[in-house]
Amino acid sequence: MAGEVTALTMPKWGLAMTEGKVVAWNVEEGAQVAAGQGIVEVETEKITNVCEAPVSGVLRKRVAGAGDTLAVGALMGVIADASVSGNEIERFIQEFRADTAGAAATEGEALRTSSVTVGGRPIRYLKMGEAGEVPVLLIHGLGGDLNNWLFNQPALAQKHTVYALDLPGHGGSTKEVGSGDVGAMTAAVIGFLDALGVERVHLVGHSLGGAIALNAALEHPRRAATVTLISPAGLGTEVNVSYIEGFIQAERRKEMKAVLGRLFANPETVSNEMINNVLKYKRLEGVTAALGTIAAAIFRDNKQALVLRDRLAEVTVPVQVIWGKQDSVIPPSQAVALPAAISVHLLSGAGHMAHLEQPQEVNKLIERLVASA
């Protein structure tokens, strides 16, 4: 990258993010960095994450310091080859700031959800990226929504078209869930792809979304290019039903904070914004009934009702399982003794939400599987 100068800017993680706070730099000025290396920690209202170097080179300038709050799109640092002069670096910084005045407003408007009709009912989704022949489809878990992928979708969209949807009963989608079981949810996902005219996707599912992704690959094999299962349901009977019941029943902040804390290896990961968003969602008309119907369909007698483990060998495309070792909702032991063709990755320091707790590693694993196909 001789002669090139690259801006490291405040990313936009999630629909509502307009600014972020620089917590700490992980590398010093003048240090060599590699593309994809986490070099600066950024805190948002939702969660703290590490921002990666977009290219390999030398971190020539840390424009923002620890404690600085910057608008989305603002300049945090500059990466360039050592041959670029200091005057060129300073000129780049001044020109960048002049050219991006008002960038916060532009970036703030950049992410817009859309909606399609599936079976006469709306399904909300967010599309990012325009690259790659086969899109990536992200499917969240029970009680989640498309914002659960805020650290994954933008990164994956650099090389692929990436869709994240709200399952029926969740987010901005219909609150009518039919039978509420995995089959009904799978039908909604396939209907979503049909509505968009998308023939084939790389399926990525978390928790309940994992069971849906696996079921989709089994029942509609031509629609799946690869399958990534993150702390998935459907590989065993054991599940922490007290978490499910607690999530559905919690109505106050203190109760919800305790419940959400079970999702993470470090309960302090739960932010006030996260609690507020979940409580706001649960107060929407039809949500309580929808969640109750889904839970009753997928959990019976304190166990998972649908176990697809014995059918894994039927999946003819590459499959991988990613699990946080500290998962207290679905035990990672369910990843043991899977068919040899399935790659299993157990992540230390992560709980049930590995894609939020260790997004860089999860994104790399997804990219690697997609590339193998």
Contents of the next structure:
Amino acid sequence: MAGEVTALTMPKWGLAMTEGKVVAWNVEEGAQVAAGQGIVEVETEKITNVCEAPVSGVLRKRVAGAGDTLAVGALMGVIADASVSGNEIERFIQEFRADTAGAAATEGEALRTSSVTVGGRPIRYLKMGEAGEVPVLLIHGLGGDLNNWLFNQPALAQKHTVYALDLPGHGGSTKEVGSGDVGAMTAAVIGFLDALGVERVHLVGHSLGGAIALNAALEHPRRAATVTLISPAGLGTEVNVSYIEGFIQAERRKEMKAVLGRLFANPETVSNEMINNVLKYKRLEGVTAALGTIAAAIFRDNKQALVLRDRLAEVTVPVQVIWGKQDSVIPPSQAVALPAAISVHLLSGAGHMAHLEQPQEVNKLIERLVASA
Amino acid sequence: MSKKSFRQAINEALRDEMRRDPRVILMGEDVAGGMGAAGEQDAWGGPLGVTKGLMPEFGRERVLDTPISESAFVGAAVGAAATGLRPVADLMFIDFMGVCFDQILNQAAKLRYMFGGKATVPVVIRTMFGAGFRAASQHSQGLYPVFAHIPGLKVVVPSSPYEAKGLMTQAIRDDDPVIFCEHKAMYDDQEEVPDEPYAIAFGEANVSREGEDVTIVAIGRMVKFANEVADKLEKQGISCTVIDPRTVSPLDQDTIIESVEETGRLVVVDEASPRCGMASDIAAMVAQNAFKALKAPVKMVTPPHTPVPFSPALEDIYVPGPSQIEAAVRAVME
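Alternate state requested, the form predicted together with its partner chain (shown: the form predicted alone):
Time for the whole complex; same chain goes first.
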């Protein structure tokens, strides 16, 4: 819209992020940018990612330069139509700074997880966004937690209510996992939706979370609006059990760094903070036992115990499968020869964590499937 | 998970372990209240309130006020540990080690070795150290390297509330005598600490920042200063790794050596006296193992080799702080 000026602000990726560093701009001042185009690279203690243009227009001003560190919510750049005068842009910048001098700091603190009781035990979750009719539910994989969706949840929350939860045995949820199998995890997820009074969701699951999402759609067909499976378990028997064992056994920093590197196409993605967070999680009482119980329930003889591939056709809602081509935990070959109704997307430059390594692409695919439903 | 102080974090670890294991007892001056006087139940919770609330939950059977006689109650704690309990004794100030040192150095530290592994001494001695409290020369020293010198003792110097809770849990579960050194200026420091119990392994350093130019090894309260300096210098183009050894005995030599092999520069920050301290020990260890990797002489940031001054102006100069650390990092970069 002519005359409208839009602020490009330091995003908040993850609960702990309070500031980020501008690494590099991908576009010059005065260049035309499209909504969703990655225009500036931002580095946090956790990870580096590309920040997208919130709207289409001209990048009128790069307020922050490469190397600058900004608080979450602080102004990085200004996007406006070419018809807006330079004076108006300057005034916008001055006013924005005056308005948000205090607000930027509080925005850095604002994300707070909540907890509900499911079967008498706590399940931690993070809710973002209020828009849309049917919420999106993000389910992480073995050893993960709701922070794995730090690049996806804020983006999806612009148009939808988005929940990310910690499965039993993970993050801030109960460390009691029952039998630890996909059925028990599915029951916990459905119990979570019941506790929140949410009828239907767009299911998005990664790895073990993928098997849980698929199983939930099969066992509770009325609860699923669409199903997005990212490097999912449950589509074949093959799995890199040595990775799983390495993750469960690694106690020292050095071992954990090597293990986590195997999750990514580019092992450099593993930051110091990522390693420290996983070590902190693994130290919590009950975690090693919980992971052991889950692993024993979902793997048998170095293979996946539950394969739902033959039942895919029973799912009547739209299903898509997203897989990193360099996935070395679950082979992307399991995405071959699926029922024709299922769209399959193999992503370059991604390993087992496509949603962290290629978030723009993954977010786009989720948006598209959700919109089709 | 919520924000907790250093004091609360240690209190939580004590409480969790006392609930988990009936053999865990506390003893020390004023840990339960006043010396048995009526109306003095749980009045203090130890000199700085760390054990407050534990006597009402666990009773005077397990939370024992002792006379002001360190030689007696530290000796009693060592004996109780050797015969089946897991006592946590509060030595109040580390400066008081002098009056109970035989119990620690010749008894607690030696029994397991001299009995061929058939005896264990699972005692924890909590003690406060550090300057900056206007408490003068006899209540301000950083004597942990003296304990680190003695084989058979494990010596912990936590750098934050998260670290303190996990390291105290490990200290109580450990079968060896552990000297747990709490900096007295840190009790009100706050950070996110999980509600659940967790143990942090001894002998594994924490790497709180990873950088390319300089390795800073810092201990206890100095870790916070080192992280502040690393954050500041990062924005000016100097990238630092910050290593907190967590336990000065056992010392995680591998993490330090491997980091220096990458950065080629080392700054060691230690609040103990410079002679025969952790800074000189770590500097020597690196010189011996990674000499070829060094691009600059190792810098030690420590107080001067003097008693801690009582004059506030002098005490402020005595304690190393961010400006000394920054100057040292800049010096090794030249």
